[in-house]
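Just one chain follows, in the form predicted on its own, and it is written as structure tokens.
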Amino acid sequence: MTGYPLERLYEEVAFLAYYLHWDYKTILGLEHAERERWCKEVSEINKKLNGDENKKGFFEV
């Protein structure tokens, strides 16, 4: 059995806290699903205030 890789978790969890400012309890809160959407939404937005639309966002694979 195999959990959610605890890297991945750490880097999202350090992104949305940077980005959104939200506390780690409230984004540790969020469901898995929910808190990657959230990651690409921010990584999204960064994209385009960069002028970056083209290459691919950190949470992308």
Given for the second form:
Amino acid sequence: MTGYPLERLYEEVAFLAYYLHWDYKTILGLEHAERERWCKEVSEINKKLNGDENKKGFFEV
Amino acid sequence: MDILQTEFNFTLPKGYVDETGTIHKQGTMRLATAADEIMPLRDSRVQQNPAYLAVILLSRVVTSLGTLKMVTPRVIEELYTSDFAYLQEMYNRINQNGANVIKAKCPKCQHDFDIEAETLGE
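Coords for the form predicted together with its partner chain, given the form predicted on its own:
First the chain shown before, then all remaining chains and molecules of the complex.
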């Protein structure tokens, strides 16, 4: 059985908590795909704000 | 955002036999969250034996099984090995693919396609 990579999981939870200020329980309750999607959206906003639209975001593989 | 299917039905190959001898085969599994993977790490049984993580995890995401009122770690522990393996594979499929499908590639034309996973568990 393959769990979600733990280090990556903590990174994603911390990323959303840092930028969105959602409470811990809410973020922990997001399904993996939905959490990944929000990380990608926040990452896109950051790229636009930083003028790095052509660079890969933190959560893009 | 696409509407995400979050719960998937299954039928265990053998089924869970309760103390009255009733067999429970049909059930539902939901998609996992970060909580499902992080919270069990605090459990002393998991700390003593990391392999127990799969038992706790499955007891959290299997939301129903037959007519059982609750799916506890004890229920998962008492499953036949083939049923336990079936649920572990299903967990991988739905959480990695977002659907109860097997990702496949045609060996002739290299076309990628999905095969619907066997729902009868056999």
